[in-house]
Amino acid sequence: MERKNKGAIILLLLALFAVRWTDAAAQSGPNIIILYADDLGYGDVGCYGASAVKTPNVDRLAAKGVRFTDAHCTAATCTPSRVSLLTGIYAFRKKAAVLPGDAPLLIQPGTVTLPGMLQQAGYTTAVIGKWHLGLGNGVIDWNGHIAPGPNQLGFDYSFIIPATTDRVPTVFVENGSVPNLDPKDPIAVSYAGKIGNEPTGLSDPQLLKQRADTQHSNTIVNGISRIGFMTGGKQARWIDEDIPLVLNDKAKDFIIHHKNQPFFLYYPFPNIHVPRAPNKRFAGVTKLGPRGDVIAEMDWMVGEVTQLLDSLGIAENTLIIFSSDNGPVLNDGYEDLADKRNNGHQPARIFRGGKYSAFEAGTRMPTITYWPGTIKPGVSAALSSQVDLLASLAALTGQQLPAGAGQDSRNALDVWLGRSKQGRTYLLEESYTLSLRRHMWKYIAPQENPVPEWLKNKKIEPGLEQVPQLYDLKKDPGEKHNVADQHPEIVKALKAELEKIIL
């Protein structure tokens, strides 16, 4: 009997040791969360100089992490930036542009992606929020299983806004299916012309919460007219004001259910993209109108995630990367008083341009890395690009990228973790032309095509000229003085380097 008891005790101890070893092995790599704002400018949060809107949760990340002053998304528009972030490939190589709401999947299954690489490292992966990288292979049946999509690119779980909140269909897609869809009320979508008899912004403007330009004046959903036409799916349609609550619940559930194993959460917020429709708890909290209110709402979304990590005791094993997909824009299709109520707020601070622009405000993003106990608080002026996240996080998790994968991504892990301030020598910026940074020199390639009328209406300087532009950002961060004629040798060198990258 005594021998049996001793054997049972030994087996129990071995089992306990195995459980502890399994838990330790599962947590060998840090959790990784990318909090990705939309259209958030360099100067739109407190830690980058904003005073008209309070962002205590983002500011807390900056105070306890690394705040970057020269970090960039790869492009001045959303779809291209997201392509580069997830693949480590410049978007121009894929001819990526802002996609319509019914576009096919832009990234081909089989491409090495950030979530796919992390899956190989043992991570459970999720995307929750705005997608805007296309779905399916062409014509999408919104009433069946929608594939390929995020789940075919390395995400174990997906709960997405298919395109943007100003485009139809105004429904979520969860793991390839529209939740809460009534089969008796099927969804139909058209970007070619009107379908059905639902009111539009042009036919029934009295139904609108906020008026819009012609492009955004198609089918009305929740008092907001959109780009494109849709019918059906009424039970599945979102309420704009509740989107942040729905997404946060999904994000928190994912974190809670995977707290004991390494996870990767890509959380691309819809904030602060138009249409700006803050939840009632945030409506009116700033003097900037809806644009300021949805910045405050975005900050709350950040706080909900970070507070949960603290409460679960996993903050010290979680790397958070906070940034944005492109620069700011006030007027982007809807009359929400963003320009009239801006009250001296500087969304881009001292930088010129914004969303769509070749100037610095198009891609210079508020960027913060936060990892308590690992990252030392500080400020970094290292020239950095989101295209490097693939190679950097591969290095963090001990993964070797296959040959040819992430061809534009470089291992900058020490920079992201604040251990080095030696950033990129060259940095590409995409807009409606290509620009190249070398340290503080900025070259903007000439663009022969005229500035399109729709871009002129955005009241943003596009930075498009028919002659080369060269700026010394150390002396002239606002890019006011083109010195190309004074430094032809630098123009020649940067032009040659840009052509080498393009090949």
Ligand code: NG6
Contents of the next structure:
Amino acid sequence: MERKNKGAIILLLLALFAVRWTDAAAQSGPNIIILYADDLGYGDVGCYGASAVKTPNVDRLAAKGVRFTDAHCTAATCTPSRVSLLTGIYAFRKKAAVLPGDAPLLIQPGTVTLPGMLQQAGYTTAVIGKWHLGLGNGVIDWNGHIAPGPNQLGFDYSFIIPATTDRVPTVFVENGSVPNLDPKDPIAVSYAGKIGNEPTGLSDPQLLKQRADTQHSNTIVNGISRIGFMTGGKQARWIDEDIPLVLNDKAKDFIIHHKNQPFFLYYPFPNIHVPRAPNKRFAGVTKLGPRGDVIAEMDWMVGEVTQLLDSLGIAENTLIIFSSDNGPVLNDGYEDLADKRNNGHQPARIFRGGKYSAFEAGTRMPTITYWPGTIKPGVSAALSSQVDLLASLAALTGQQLPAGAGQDSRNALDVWLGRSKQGRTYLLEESYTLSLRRHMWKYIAPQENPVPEWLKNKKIEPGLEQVPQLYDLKKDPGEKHNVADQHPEIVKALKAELEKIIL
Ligand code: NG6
Ligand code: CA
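Let me have the form predicted in complex with this ligand next, following on from the form predicted alone.
Let's see the whole complex now, leading with the same chain.
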């Protein structure tokens, strides 16, 4: 072979090698799966102390991963927590509150998001499950292409429950379109007043599987009355009891199709939010009624994912983060026996409050990270916040966040991977007021507005007072003794720190 040719071949080989190397570098990092339960409390799974419901699959993650005892979602309700998880920005900056089912998209396209950042890192990204971050720009045409939505925020694939299962429309949206929609039976949605002639919870309570409060007594779909009115889309409507099976199939398909490339799956479960309608495989498996049964069902969903990873041989290349979006609630609008059958089960363990509450149970979440072969099993008491996942996963995948992106997110990768126990010094908890943790001190800002009536009826202590509250969680994890008067200097310091965050 001529010398010139030989040189050309060597150069070509080097170039090929360089391309492969850069590819590999751009795609370094494990697959990432966020398993995100809805309204699951700190004490609702076995590895956090539950005995009335068995959760072997979640417990297995904990036994082989890091189980966190002081990890928090950012807020005590869903939309605010999710907005922070996906953007690394506190929800109060976005004025985020629980959204109706026809609300516009809360996150502006162009915002740096967790899926968008991972796309940059070479990941294929998907959201499968509950969205609840709004869709479109104002008026949504459910019969056309619905955008902007998850696909404009960095998800390559989306298969979502638009808001919650207790809100209309009760249809899935896949990549911006409602699957199985018959154009001759178009969907209309209203939160302003009744539309169409379909029965409602108030007009036809005899059709209901579960009785509901007034807010949840609008259009009846599948024997369950919802918040909001809808007509049409009959063929596209979900069957509540089958939702976990549908999502499970979609999630498994996504994993199987992307097993050879880095993928990010954000898998927000509808469980264990109301209406709690377990599949027949799970109905009656616990003594707690439907609330316990949908926890068991959720555990099955977790097991389906982990078993698939094992069978595909990719478990050791996949980081799983398991957590929840806000604290537990028993009665959240439907008579599903959660109260009556609770029988001593402690959804929040020793912590006070729950969903909607400024007390610890509002945001302290069962939280587990699992990455066999990389994460050493253990328990971590590090003070941690889901707002930090954006910066932490950017660090994991070698991404530099643009200036100003995810402004509240800090790189805590070593904490998430169990290599460091050095958690946050300060941690914000959002509810109907703001609370700030400094290590084991907890300050709850005074709230001038009276507690809303509907919240009073919840049997959950919202934690709202017109005076500052201070708790020493080391001595008083159940937040029973307000020691603000004994420690005015700590109250002052925490108030000042909170004001700095708000600025
Ligand atoms: C509340 C609903 C509650 C639940 C919650 C959202 C009433 C009285 N209550 O407004 O049932 O849907 O919104 O839950 O309407 S979350 O987990 O998505 O934040
Ligand atoms: Ca929730």
